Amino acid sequence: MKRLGTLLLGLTLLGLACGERDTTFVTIGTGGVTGVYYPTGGAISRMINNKSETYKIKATVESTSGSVFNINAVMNGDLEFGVAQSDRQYQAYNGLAEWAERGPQSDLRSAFSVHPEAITLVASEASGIKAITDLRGKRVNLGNPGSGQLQNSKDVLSAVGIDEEEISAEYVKAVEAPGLLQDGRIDAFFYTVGHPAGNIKEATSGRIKVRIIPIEGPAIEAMIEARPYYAEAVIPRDFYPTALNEEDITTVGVKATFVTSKYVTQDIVYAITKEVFENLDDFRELHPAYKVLSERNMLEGLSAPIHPGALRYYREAGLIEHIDPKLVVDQAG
């Protein structure tokens, strides 16, 4: 009898160590854990356990410093998968910015985008400022040096035809900012930030009554032509209702992006591509910053080519015309 516990206890071990060997464990980088970036991963990584046993991968999610790691993880095949930010995507892929030196990471690819980070320009009432092309003669914060929103703040300016002396232009952190807002000390302001934010909450929410200010129209369009890791957003006028604004807010910022590279196996990426898109109901509720998702914008503000296993699924799903062509580039991944 203690031979034959002995041996069914052997192979309820060696059913477990093969089952073990037919699950695919992978990671997904994220950001810190107070951001926008950790639920997103935990998310995605619970939608794919659900299925751990129609698709035999099982995900786990790691806090990381954000988009450049991640893009650098997964690169060195230290992570599957990791969210960045859309311009950072464009600039690993084409080797710009903090990839200038090793080149481009032509390995890069795309799965999908997730929730937008909008350019938000904020501004007083008493400014008078309705429209982005108002800002001139304004004394206006873009953001402090060396942040990404300072550059996000320059794009606009230049796209609808503002030169930075045309303004009084402050460069202060965006945690500062409200309280300027609020002192009188700054007509406006601003910020690149998913929604709904805290500090955009401060802004409207002080003795100085303040509107969210739209940032369209043909030279906004023009730009996201120009640099593909734009996209328009919008911004719901009911995360701010002590706002001036009456209805929701059409501006334009980057995207969190889904990346992985082409060395992840196209079953890995087609399961947690379908997974994201068959349960946007459900994953629109996770999180405020999800509310705007929609299957078309998810494919938007992408610059490396999409994964041929993210392809997979878009052909089945009727999305592919909603797809760049210049990143309908089938690869071996």
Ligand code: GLU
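Can you swap the form predicted alone for the form predicted in complex with ligand GLU?
Chain alone follows, minus partners and molecules.
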């Protein structure tokens, strides 16, 4: 009897252990529900969950306050993956901006880039704002702490010589900004986001008339020149037919990237990378912001070393030659 008991206990423990080993749960940090990170995380999680029998991985998505939050949560192990702006990935890895005090986040790893994002400045017609230089004295949402856009709005303001103190700044989440703008409680807001975004549709299709403000001119060109992670970008006017704009909007762009940490296992990162790249045709159809995605451009805009699990896939798929050799660290790295 005693022996049978021991045997049963042994089997139970074995079963539990196998059960635990059976499925690994991973969480992907995204952004606000009216942005593009949230559906991006959703699309990636579905791709991997469709193959849960093969990989024994289940992914879930979390709505978060954005890039900076996601990088920090990945670094402290609260999340396995996060979507983060390419400029924020660069700053985290190099210990700049929000990471200046804590220093370089050298355990950060990149997997791939996703859609392009544009620094988007939206203003009500009543505010009289037509150019970024008109923001002095206005009530402007610069972005919440934890978001990618907060540093972007500070950068473009400082490029054109506007002090943060010269405007009446708000620091709320992008998801709240269209409502505040439509209620006349702010004059403008910044959001770094892929297009078309539900958030900008909401902001431009309400009762009050709204314009997307170009972020351009010699001072902005100089900023782009001085910072490796910024590039010129254009927001197609047709994405927002009810905005007052008559032409496409020139602004500054970055990329959404998919990041993880060196402590996430190779098998998990390999599986996600493989599913995303092998389902690229379907992925492109899921959101107009993904239309421009290609195997090649998804390997650009990264600055943290590529996770060995992703590298394993890139080697297998013959993509390794398109990767900046600086990003290829040894397997132990």
